[in-house]
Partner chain sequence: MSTRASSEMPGLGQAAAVVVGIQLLGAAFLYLILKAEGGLEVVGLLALLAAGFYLLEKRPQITDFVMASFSRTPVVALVTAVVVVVLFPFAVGNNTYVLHLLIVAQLYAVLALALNFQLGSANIPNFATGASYGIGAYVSALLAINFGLSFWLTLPAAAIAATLFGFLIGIPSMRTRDTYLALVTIAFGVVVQQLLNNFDWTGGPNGLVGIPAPSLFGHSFASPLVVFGWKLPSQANFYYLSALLVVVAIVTAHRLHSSRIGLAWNALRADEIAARAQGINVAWFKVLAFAVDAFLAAFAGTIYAFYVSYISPDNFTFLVSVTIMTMVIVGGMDNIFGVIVGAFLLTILPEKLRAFSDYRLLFFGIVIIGFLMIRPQGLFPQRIRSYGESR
Amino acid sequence: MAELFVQQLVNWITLGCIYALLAIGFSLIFGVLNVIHFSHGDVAMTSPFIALAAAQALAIAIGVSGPVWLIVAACFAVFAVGLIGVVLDKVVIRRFRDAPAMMALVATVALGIVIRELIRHLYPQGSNPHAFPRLASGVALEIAGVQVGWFTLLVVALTLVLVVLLFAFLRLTPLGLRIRAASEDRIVARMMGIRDTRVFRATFFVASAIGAIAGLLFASYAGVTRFDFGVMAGLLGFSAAVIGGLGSMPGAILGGLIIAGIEVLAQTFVPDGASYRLVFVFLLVIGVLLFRPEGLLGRPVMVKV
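Taking the form predicted in complex with the partner chain, show me the structure of that chain by itself.
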């Protein structure tokens, strides 16, 4: 029993960290632009494909391969996805900034379709699942007879570092200050001389890069990547961000942990729970929003008349 408990705890933390990283992107973009970037999940899941392609290109061009070069390829993918986010913002999402919320939602859902189809057509045999290697392998330590792999430690450490860096970035740097100002009140921020295009560019780069890391970890956790993983990644990350409270970073992390928690619980304790896990996840989403309509850590919306 203890063994099972620890094992599920490990699963929960791994998955929770990945979802939290996805949710942070949704929350960050919504906080600054007030737009739901529904294709964020799809953007994030392009990173495993870019990493695989980069690793292959390295192997062909300079004949190197192995774990170190995989990390190099992964870093390249993270950077590339950040740029993709910036481009998408410039070409599509920015135009829906002042449109009704539903427009942006539908447009970004369509954008998600486009991204998925592009992966499918541009990547060789993109319709098929592709094996994705573990970014770290081997057993790191043993707790109560359960082996905890380096991969789990990598996920947790990476998440902690990213969250700390993000907080430091938002709190301590001038650009972070501008992002926070724009997310508080875009018009006043502009009157204070903050160029919002730069703020949006930075926000999209950071959010997409963090999403890319989540995408790499997700593919690595699953051991495989598919062009349509982005749908689920997007839905779960979006749900995590919303039940945590859109625009709140701690909320996004909390939301990610909760979503992963219910998923692991359902898989462990409910018979046939693996196939019903999404039912439990989304029932929880409905339940949370019923009692906390602005999310767990979100600011209640005050309407002035």
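Moving from the form predicted in complex with the partner chain, what structure would you give for the form predicted on its own?
Since only the chain itself is given, any partners or molecules it might have are not part of what comes next.
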């Protein structure tokens, strides 16, 4: 029993960290731009394909391959996806910042479809699943007879470091303070001389780069990547952000852990739980929207009528 508990605890922490990183991107973009970027999951899941392509290019150019070059390719993919997020904001999303929410919703859903179809047609054999290696392999330690791999420690460490760096960036740097000011009141921030265009581009770069890291970890955890993984990654990340409270960084982390916990519990204790895990997840999302629409850690929004 203890062995089963520890194994499921390890699975919960690993999945929860990945979902939390996806949710942070949603919350960051919504908190600053007040736009639900539904293609964020698709943007994030381009990172495994870019990393595989970069690793193959390095192998051809240098003639060697290995874990070190995979990490180099992964870092390149994170930076590239950050730039992709900035380009998408400049070309598409910025035109819907002041438009009705439904227009931005439809536009970002369509943008996600475009991204998936581009991967499917432009990447070699893009319609097929592609194996994705573990970013860290081997057993790090053993707890109650359960082997905990280096990959789990990498996921937890990366999540902790990214969360700490993000909070420090938002609270201690001039650009972070501008981002927080724009998230509180965009009009007042403009009156104070803050260039919101720079703020929005920085927000998209940071959110997309964090999403790219989550996408790499997601593919590495699954051992495979597909062109349509962005749909599920986006739904899970958005659901985590909704449960925790859109715009709340602690809420995004809490929501990711809750969703991962539900998945692990369903697969462990419910017969054929792997087939029904998403049913329980989205039932919880519906319940939160019904009884606490601002999320567990979100702030109620007062609207003058």
